[in-house]
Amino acid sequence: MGERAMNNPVQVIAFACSPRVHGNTDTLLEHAIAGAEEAGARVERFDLRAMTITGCRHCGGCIGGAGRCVIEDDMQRLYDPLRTADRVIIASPLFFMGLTAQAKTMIDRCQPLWAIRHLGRSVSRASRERAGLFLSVGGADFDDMFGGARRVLRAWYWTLEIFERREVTRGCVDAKGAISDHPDALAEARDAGRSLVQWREG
């Protein structure tokens, strides 16, 4: 590990977005976090199912409030980490070919950060170039099954100024615990967490 990494570890935030505790994406996330920690990162995990985050009201308050949301709930805990983290991991299964309600509500409430970007200012307060990792499973195996989620994440990543974007996704994973039948996916998630941290750290 380099001197910079020892004195200034990579800061990672990880979002568990499944409503199901210990589900398949939770398991993928645990492996990715393990890989990130092996690479020397400091990881902060947020389980969105345990947080109270209400939907965006589209009230415009964040425009007049210089990028601060007027709704006082658990989302307020996320704005600073969303701006300061070096790496962002989001784990969500597919529901109706898209992100879960927990994930989408959190992303919608990033409207204040979009307002900052739209006004030509920088959202990122990270000490490094930022990178993101998407972890997901779906019960089917359609062509472009993850396309809807990717389109939402593309806009979210742009808002957060994340331009290095990676993913680990698997189809035909539905029943709770089914990801254990895909040890290659678990190994890939661990490697992805490690390489995400090590990106541009050499």
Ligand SMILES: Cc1cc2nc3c(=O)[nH]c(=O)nc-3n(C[C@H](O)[C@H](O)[C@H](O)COP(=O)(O)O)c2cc1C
Second form
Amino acid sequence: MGERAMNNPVQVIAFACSPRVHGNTDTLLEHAIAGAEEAGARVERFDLRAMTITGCRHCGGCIGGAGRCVIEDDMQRLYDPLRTADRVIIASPLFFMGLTAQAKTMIDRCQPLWAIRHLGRSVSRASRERAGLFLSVGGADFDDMFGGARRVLRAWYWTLEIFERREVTRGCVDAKGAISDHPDALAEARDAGRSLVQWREG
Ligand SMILES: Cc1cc2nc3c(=O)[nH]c(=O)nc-3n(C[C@H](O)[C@H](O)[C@H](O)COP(=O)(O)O)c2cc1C
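For comparison with the form predicted alone, kindly provide the form predicted in complex with the ligand.
Let's see the whole complex now, leading with the same chain.
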């Protein structure tokens, strides 16, 4: 670990976006977090299913309010970490070819951050270049099954000023616990967490 990383650990925020507790993406996330912590990062995890985050109302309050959302719910706890984290991990299974409602609702509520960018200001207050990691599974198995989720994430990452994007995805993972039959995916998630933190850290 470089000297900088020891004095100023890489800050990671991690989102568990499945409604299923200890499901497949939770397990992938636990492995990625373990890898990130092994690399010296400080990780803050948010389980969206346990938070009250309502949908964006498209009220325009954030544009008028220079990037502050008018809805007072648990999303308010996320705006600062979303701006200051060096790395972002998002774990969501595929639901109807996209991200879960929990993930998408949180992403839609990032419209105030989009407004900040739209006003020509910077969203990121991280002390490093930012990077993102997407962890996902789906019960199906066909080419580009994660394409819908990737498109949403590309827009979200652009808003967050994340231009280094990584992912660990697997098809054919459906029943709760099925990810345990894919030890290669668990190892890949751990490595991805570690290398996400080490990226550009020397
Ligand atoms: C509402 C719902 C929609 C789903 N839609 C898809 C889908 O479009 N494609 C797919 O491959 N799997 C789909 N699945 C299967 C889940 O992605 C799969 O069960 C996954 O392992 C769940 O991950 P988790 O344990 O982290 O919640 C869906 C499951 C549910 C409950």
